[in-house]
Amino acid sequence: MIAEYDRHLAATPAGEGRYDVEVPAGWAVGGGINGGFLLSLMVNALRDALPAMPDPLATSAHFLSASVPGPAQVVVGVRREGGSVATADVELVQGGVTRIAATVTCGDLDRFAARGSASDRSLAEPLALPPIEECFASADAPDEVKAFVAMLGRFDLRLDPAHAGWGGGTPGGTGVVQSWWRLDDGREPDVVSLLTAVDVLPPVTFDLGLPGWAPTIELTAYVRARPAPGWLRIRHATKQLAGGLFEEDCEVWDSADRLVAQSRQLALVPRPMPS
């Protein structure tokens, strides 16, 4: 049986680098569709255009306008293909309007892993979270929150209580949100889903007492390795909120304690949640 997530990512070739897709309402958050899921949708189409280099090593995306549920097209323009990487411009077009413009550099993570050498090292400490059963489950969110954030029905999110005081009206003020995460249907993580993962947590501004939808202006994501099966651990953090903007840095760790994805995005200070 095909997992719901994969059905939502489906892309049909339409010729001349175009792919027909359907933007699902189930990934809505506030007034738009989750940006990380949309990047996964775009990259899934790009993989068809570049089958020998299927992995999105580096993605830089500009969010030009909010996408809505319904038909859309992914438009792929390969700029360079050869050697160990390929680079392409990828756009999500809906109603004749470009919603997202991205540049993606792809390669084969298996080939890069085979180049491992004595110089390989990680200076990052694996993300430590409380046991899953001690964390706050997204399934227990109030009905009004689930209505505002429809994508909560697509996965299992378990928030670290140490950075989730905002759920009870007492934000911690640390600018950090971190959680366990996995897709529904027992669907294991892969490189495409990592682009969803880097944008799936509540904005870090919740922990600063500013709840609501925070529209992304630009997001850059790096996929560093194929994730092992099992839960992912995700941490978002910010150091600067000023002038109506904030940055959000993300780390994604897999069940084998490897840093498998990183991202940074610039976003607008959230719009208020509906009362």
The other form holds:
Number of protein chains: 2
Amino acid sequence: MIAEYDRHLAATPAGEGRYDVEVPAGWAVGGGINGGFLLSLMVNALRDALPAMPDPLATSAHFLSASVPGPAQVVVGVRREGGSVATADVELVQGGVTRIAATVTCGDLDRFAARGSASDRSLAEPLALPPIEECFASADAPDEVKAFVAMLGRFDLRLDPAHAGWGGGTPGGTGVVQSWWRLDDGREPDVVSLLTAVDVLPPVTFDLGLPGWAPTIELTAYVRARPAPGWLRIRHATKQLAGGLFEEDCEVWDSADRLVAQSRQLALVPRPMPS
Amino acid sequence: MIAEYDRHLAATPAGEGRYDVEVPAGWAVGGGINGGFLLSLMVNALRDALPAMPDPLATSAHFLSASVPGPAQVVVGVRREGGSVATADVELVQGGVTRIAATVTCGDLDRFAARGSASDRSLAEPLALPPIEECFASADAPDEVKAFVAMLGRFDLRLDPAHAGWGGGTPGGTGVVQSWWRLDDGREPDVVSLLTAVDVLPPVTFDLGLPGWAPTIELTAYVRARPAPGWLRIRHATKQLAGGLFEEDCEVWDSADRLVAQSRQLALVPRPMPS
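Pass me the form predicted together with another copy of the chain as well; I've looked at the form predicted on its own already.
Below, the chain from earlier opens the complete complex, with every other chain and molecule after it.
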């Protein structure tokens, strides 16, 4: 059986670096589409274009216009090949309009691991979360939330209650949201799904009493290792809201306690609801 | 008097989004040129092309080949204009070869500040450094270091001794480097020089006993506010070295205790010296 996630990622080569894809309504959040999933969709097509460089080491993306469910094209333009990395421009286009303009530097993490192990070290503690069964399950979200956030039907999210007071109307003000996460159908994490993982939690602004859609302006993600099977642990945190903009840092840890992905995004603070 | 830094940033419009610039030998680090300065050079030209959007909110850059001192062109391609932000591809080219491929989303921070103040808040403590006179001054670096790192003649750097043990051969292993910093000639910081600031300290690998040049693969910087006059405080930190790659996070604080810039870069761990 092909997992739903992989069906959603499907890309059909259309020649000259172009791939036909379908933006699935199943990854909608309100009127928009989850940006992390769209990056996975783009990078999955890029891997077809650059098979010797399967790992998206650094993906930087500027969000130019709002994607909608339906047909789209991923357009890959390789900028440099050879040596230990390759760099490509990768765009998501709908009806002639660029939705996302990304640049991706990719490589082969196995080759990097083989040469780099002497200097390997971690200066961070693995993300500590309460046991999964003590966390708030996305499956238990109210029906109206599930209807608005269609992507909640694509995965299992288990939020740390210490940063989820907003769910009961009492945001903690910590500027942190953290969670266990795994895809449906037992689909194990890989370097492609890590790009979904870095943008899949509710924005940290929820815990600051500012609910609502927080449109991403720019997101850069680094994939640091191929993730081990099992649950991922994800942490979002912010340091500053200024001028209606905030940054959101993300760490993703795998079941082997490795820091497998890092990202930062600049986003717009949700506007207050009209009262 | 025009400050040396501004003379080094000079860009001459050459039509169709092209600007003639000169990569100054004065910003060399060994055989390379400081990447942050090159981003300032690129963004300074971009500001001429998009005068209504003077602030580089998000700059993401992939470093494709090594820049050398001498003539270069900055090539600006505007991707989207209108609304509160604009996005442009900005490249640094020498002899027909792209050195740096960047995408910049810019806007006007005054307009953002005017609409966003209700939600403004900081969740981070301003960077605390020892008094300037207790820090290690770049002016006191050994002559052979100054000869190798030409850019040390462009500014005044005052390293926190708590993370500068490597200077005396005893790296602290903290994965942190932090410093006061200001440009020569009393040239005050602005949004352009912040892009220099995020890459101007020695790499955090120095404090991990891994001295040497750490080539940047990708760097993304967010400018969060226009800096107040005076010294900047800069902190670099890393969480992980894996497969010969490390990430370096940067915060820049201004004299008014505001977090004015953030960046993260993915770089290659310096290779051990042959023994």
